[in-house]
Structures are given as structure tokens and as C-alpha cells.
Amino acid sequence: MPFSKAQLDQYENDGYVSPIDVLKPAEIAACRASLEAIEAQNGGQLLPAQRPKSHLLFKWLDDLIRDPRVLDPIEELIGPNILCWNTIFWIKDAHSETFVSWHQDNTYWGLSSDKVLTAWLALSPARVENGCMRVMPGTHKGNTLHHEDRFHDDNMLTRGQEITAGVDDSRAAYMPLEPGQMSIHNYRTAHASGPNLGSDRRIGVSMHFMPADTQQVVGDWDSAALVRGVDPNRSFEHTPRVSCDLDPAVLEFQAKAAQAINAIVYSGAAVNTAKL
């Protein structure tokens, strides 16, 4: 269903829109089962190197980034030629102190476009008590806010980047999601999330989409999936399709792509090797 004028205005003015219904309960159950089967092989969690470019590890996620239920609203916001730059799991165990500090993604992704956005899909309840995402409306406009790297052990961000001034929690807009729903926010919109105080894991996956004319201005090499339209610039190497979970033919590419992402996001930082 196309966005209403009110939703389009909200995205333009506030930098986010939520919630959007995407997957049905049976689909969500299958996605979660696939994820937790791979986690079980690693002692109950994904390996750090499996978090970036995770659509190259899970067939259902490679399919999802091309699903019209995801892409149709994305196209309304950024146009018909769409690349998916990255996909990352965001998992907070039940009763976990894990959090995400206030930050803007454009500060460390190295992407040239102001239209880059994140679609965040819930695989389990992502309510306020579960540590759902909250955003600071309107921060996608104007200058990027000042960040500092703080490397807190419970911070899920790679380098613990945190906005030091310009956000006010009392003005934050929460984006609670039920399983199968997604939110969308511009990557310049300041966002954060708190700990999971609930009894179920808070499992989400973020999908990062950009117009095909975007360029990588930090890394020497980067990759992206062409998920809709055409890519005349070919600034990113196109990621291969996967035929099954942990497709042996794609694992080497995923490892290279994940290392490239880490080099980009840690550029200029004292690397926290525990997050690699």
C-alpha cells in the first residue's frame, strides 16, 4: 500500500516513518528459526564477522532485501534504482543491559548520498520495554551533530560512537514494532535504543538502502546488492545471490565484504577488536 501524504510528510519533516507491515507470522517464524539454527552452531550467537553483510549468509534475507513489500516503500522515498549496501542483525537477549547510544550513521558509513535510509525489521517484539529504537525528529536536516567514540562494553555500536550535544531524550519518538513490522529512517536521523527488559530476545535486522548514484568516499573497495532498477555507475561491486544458508560459494565474498565494512566504519578510530 502506498504511503499516505501524512507519512510522506512525516518522513520529509521528521526523518522517519513507522510502523509498516511486511511479513506474516509464519514467515517471521521461519526467518527466526533459520537465524537461531546458525546461532546454535556457534554456541548460541552469531560470530562478529557474521553480523555485517548478513544477506550473504541467509537466503531468506537475500530474498527479503528484494521483496516488493520492503522495496515498494523504499522506492517512494529514494527512487527506482536501489542498492542495498548492508544488512546487520541487532539482537538483545532477554533482560540484557545492551544498548545503542545516540548516533547518526552518516558520520561513519562513508556514503555520499543524503538519501541513504535504514529499514529495520522486527523478528520478535520490539516494544519500549524490549529496547525498541527511538529517534530524534528533524535531526536529518542541517549539520551533522558532534560524536565521540566511547567504546562502552554494552554498546552495540562498533566504536561506541555517541552524540555529545544536540539531542534531548524528552523529545525522542519511540518506534515500537511487532514481529513482521518495519520502520524506516534516514541515516542522518539521530537514533538510539535502550536495554531489553523483556522476557524474550529482541531480534531485529537492519537493511540499508541507497540510490544507485551513491558512492563510497572512504573505502577503496565496497559492495552492494542491486535490488531494483539499474546501476549505471557501478561504484560498488554487486554482491552475489545465495542459494542456501551459509552458501559455500558465497562465504569468501561475504568475509571480504565484511572486512571492508569494518575498515570503513572504524576509519579514524582506535579499533575495538572485540566488536570485529
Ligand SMILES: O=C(O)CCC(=O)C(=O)O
Contents of the next structure:
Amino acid sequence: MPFSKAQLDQYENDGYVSPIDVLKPAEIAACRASLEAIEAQNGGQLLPAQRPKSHLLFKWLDDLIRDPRVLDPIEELIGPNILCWNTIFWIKDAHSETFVSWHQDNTYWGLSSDKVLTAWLALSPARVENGCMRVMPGTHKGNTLHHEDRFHDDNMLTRGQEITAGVDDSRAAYMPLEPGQMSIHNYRTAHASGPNLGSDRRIGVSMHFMPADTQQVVGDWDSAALVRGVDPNRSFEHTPRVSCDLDPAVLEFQAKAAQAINAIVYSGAAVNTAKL
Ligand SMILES: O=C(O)CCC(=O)C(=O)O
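For comparison with the form predicted on its own, produce the structure of the form predicted in complex with the named molecule.
Starting with the chain above, the whole complex follows.
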């Protein structure tokens, strides 16, 4: 269903829109089962190198970034020619202190467009008590806020980057989601999330979409999936399609693509704490 005028206004003025129904209960249960089967092979967790560019590891995710239920809303916001730059798992175990500090993603992704956005899909309940995401309405419009790297073991962000001033937590809007729902926020919108106080894991996957004329201005080489329309610029190498989970024909490409993103997001950082 197309966005209502109120939803389009909210995205324009506040920098986010949520919740959007995407997958049915049986579909989302199958996605979670596939994820947890791969986690079980590694002692119950994804390897650090399996978090980014995960559409190159999971067939359902490579399909999902092309699913009209995801892409139709994205097209309304950024136009018909769409690349998916990255897909990342955000998993907080039950009763965990894991958090995400206030940040804006345009500060470290090296992407030239202001229109880049994140669609975040819940594979399990992401309610306030589970540490769902919250956003600071309107921050996508102003200047980028000042960030500092504050590496912290419980912070899911690569370098613990955190806005040092200019966000007032009491003005934040929460984006609670039920399994199968997604939120969308512009990548300039400041966002954060707290610990998971619930008894189930909070599992989300973010899908980062951008207009096809976007350029990578930090890394020499980068990749993206062409998921709709055309890409005359070809600034990003198009990611191959996968035919099964952990497709042996694509594993080498995924490792290279994840390392390229890792180098981009740590560019200028004092240390690289990723264990890729
Ligand atoms: O999952 C979270 O709590 C934060 C995710 C996030 O920062 C992002 O998708 O950009």
C-alpha cells in the first residue's frame, strides 16, 4: 500500500517512518530459523565477518532486498533506480547490556547522497523493553552533529561513535516493531537504542538503500546490489546473486566486500576493533 500523505510528511519533516508491515509470521519465522541455523554452526553467534554484507550469505535476505514489499516504499522515498549498499544484523541477546550510542550514519559510510536510508526489519520483538531503535526527529535536516569515537565493549557500533552534543533524549521517538515489521529512517537522522531487558533475543537486519547515482567517496572499491531500475554510473561493483545460504560461489566476494566496508567505516579511527 502506498504511503499516506501523513507518512510522507513524517519522513520529510522528521526523517523516519514506522512501522511498516512487510513479512507474515511464517515468513519471518523461516528467516529467523535460517539465521539461527548458521549461528549454531559457530557456537550460537554470527562471526563478526558475517554481520555486514549478509545478503551475500543468506538467500532469503538476497531475495528480501528485492521484495516489492520492501522496495515499493523505498522507491516512494528515493526514486526508481535503487542500490542496496549493505545489510547488517543487529542482535541483542536476552537480558543483555548491548546498546547503540546516538549517531548519524552519514558520518562514516563514505556515501555522497543525502537520500541514503536504512530499512530495519525485526525478526523478533523489538519493543521498548527489548531496546528498539529511537530517533531524534528532524536531525536529518540540520548540519551533521559532532561525533567522538568512544569504543565500548557493549556498544554495537564499530568505533563506539557518539554524538557529543545536540540530542535531547527526552525528545526521542521510539520505533517499536513486531516480528515482520520494518522501520525506515534517513541515514542522517540521529538514532540510538538501549539494552535488551526482555527474555527473547532482539534480532534485526538493516538494509541500506541509496539512489543509483550515489558515489563512494572514501573507499577505492565498494560494492552494492542493483535491486531495482538501472545503474548507468556503475560506481559500485554489483554483488552476485546467491543460490543458497552460504553459497560457496559467493563466499569470497562477501569476504572482500565486508572487508572493504570495514576499511571505509574505520577510516580515520585510532584503532580498528573489528575482528574480520
Ligand atoms: O539495531 C540498532 O539498535 C541500531 C541499528 C543502527 O544503528 C542502524 O541500522 O543504522
